[in-house]
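Listed next as structure tokens is one chain, alone, in the form predicted alone.
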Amino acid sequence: MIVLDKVDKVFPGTTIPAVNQVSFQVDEGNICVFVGPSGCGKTTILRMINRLVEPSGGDIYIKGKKVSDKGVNPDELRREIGYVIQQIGLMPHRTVEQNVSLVPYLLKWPEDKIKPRVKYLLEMVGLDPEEVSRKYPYQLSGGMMQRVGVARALAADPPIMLMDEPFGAVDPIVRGRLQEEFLRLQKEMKKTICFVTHDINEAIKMGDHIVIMNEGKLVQHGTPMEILSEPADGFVKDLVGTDREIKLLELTKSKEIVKRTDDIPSEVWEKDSFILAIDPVQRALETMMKKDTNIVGVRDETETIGTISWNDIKKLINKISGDQ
């Protein structure tokens, strides 16, 4: 869906690249999280994808098409990409309804299509349209404004979303709720999402794929489990912290270690010991203890896809422990 091929960015007046020979791919329907310290190039990459910043070198492709081609209109490109930022960026002089409907109006949607869309989106992000539609941003809490920002980014149903520290401006409790709500929405939406954060815990929780940046360079990329179990160097080890086993259990999704099989042991069915593929590995362990079993079944939205055993979890933890 999105491919970066040896992308560079050197800003005018500087000689050190803000982004240096970065290459990776974001698969369709996945959340790819960019994480690293301030100034490492995360936001610059995000802004190059929708051409708010032009690369100095290399190429960026969306659905196989180079975004820098002369035939690609930057404004039209951006209208097909939802964009959510930490500061939310809501227009203070416009109501919630007017903010959410901005892009559909620019795309000249008919009025009878816009209003139902706004109502649907506000309900989808957990807001009451009757309560908030006519309010202005200053009348909302920080968490409510973030929800409106997400609704606005989804208004024209873009296939791609760019999210720059979207939950960073709210307190930890609200942030956790917003993360859970967004993961729930993503199960339904299946958007292709590039997500910037400086918080490794958020990256592991939210990401299907993680890109770790430092000083403009891509240090490591992979699944959350790969990052936790096989950090590429000392920088990545320090970033993920010394509690990698705990992070693995709490933040890694069960789908990353599931053994896919149609042959589900009878014990799983008899004890009704099932978890969801998006549940953390910790949920698998808790279910084993609660059901007094050494194996659980794993389900996605529609069917049972495999199992996780105590030995699967133990092998992973032992691999991490032996590396420290």
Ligand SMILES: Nc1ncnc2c1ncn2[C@@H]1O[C@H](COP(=O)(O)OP(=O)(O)OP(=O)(O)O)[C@@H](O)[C@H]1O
Given for the second form:
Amino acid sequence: MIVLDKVDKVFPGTTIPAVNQVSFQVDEGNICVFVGPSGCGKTTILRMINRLVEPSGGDIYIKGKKVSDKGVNPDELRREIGYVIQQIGLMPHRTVEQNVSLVPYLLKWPEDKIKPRVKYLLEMVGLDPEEVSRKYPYQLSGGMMQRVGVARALAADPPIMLMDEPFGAVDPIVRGRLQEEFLRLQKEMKKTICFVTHDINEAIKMGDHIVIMNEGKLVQHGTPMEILSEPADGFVKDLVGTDREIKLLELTKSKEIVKRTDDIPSEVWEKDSFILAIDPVQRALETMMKKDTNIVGVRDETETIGTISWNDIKKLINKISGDQ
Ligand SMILES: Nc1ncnc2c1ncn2[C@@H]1O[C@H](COP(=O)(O)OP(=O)(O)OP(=O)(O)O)[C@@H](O)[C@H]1O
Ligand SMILES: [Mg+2]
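Show the same protein again, this time as the form predicted in complex with the ligand rather than the form predicted alone.
Next comes the full complex, this chain leading.
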């Protein structure tokens, strides 16, 4: 869906590339998260995708079309791509309603289509349209502003979203809630999303795919599981942290390591120690501790499908700790 092929960016007056030979692909309907320290080139990559910044070298394709082609009109391109900018960037002298309706307005949607769209979007991001539509950005909390920023980027229903630290300006609790709400929305929307953060935990939670950057270069890309279980080098290892075993337990679904069997030990029935197939392996561990046992049963929506033992969990952890 989005392809970068050996993309470079050297800003005028500088010698060190802000982005250096970066290649990757974002599949349709996926969230690709870019993570890395400040100044590593994350924002520059997003801005090259919608041509707010022109690459110095390499090619960028969207749906097979080279977007850096002379024939492509950058303004039209940008209207097809929702963009949540790093500093939220709401227009301070416009109301929430005017901010959210900006792109549909530019696209000359009829008035009677715009108003219901704004109402729908505000509700979708968890705001009360009655309460906030006529307010100005300064009258909102940081979390509310970020929701408005997301609603604005979604306004014209673009197939692609670029989101630059969209939940950066709020405390961890609100951030967690926004992340979950957004993932729930994404299940229905299935947008192709490039999402920037410098928080590896956010990357692991939000990403179908993670691209790790350092000093303009792509250091590693892969699924959260691949990044956690096989960090490419010391930089990635430090970035994912010393608690990657715990993250792996949170990330791995029980159904991925369940031993499928009809033969559920009587102890599991007696102690009623069951978890769901969609629960993280972490839940299996918690249940073992709570019920003072070393085996749990696993159920899907309709039936019992197998067991997870303490040994199965140990194997999962050993898989990644072996190389430390
Ligand atoms: N317009 C510009 N002119 C010159 N240098 C720039 C320009 N924009 C960005 N840079 C430089 O390019 C590098 C990458 O910047 P970028 O904004 O992409 O980083 P980032 O990964 O988004 O960082 P942060 O996490 O702090 O937002 C930095 O060294 C920055 O100083
Ligand atoms: Mg940035």
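Throughout, rigid core stands for the largest set of C-alpha atoms superposing within 1.5 Å between the two forms. Numbering follows the first chain given and starts at 1. Only a predicted model underlies this, so the values are computations on that prediction, with no experimental measurement involved.
- Treating the motion between these two forms as two rigid pieces, residue 45 shares its piece with residue 166.
- Rigid-body rotation of the smaller part against the larger part between these two forms amounts to 31 degrees, from C-alpha fits.
- Lined up on the core, residue 275 has its CA atom moved by 8.3 Å between these two forms.
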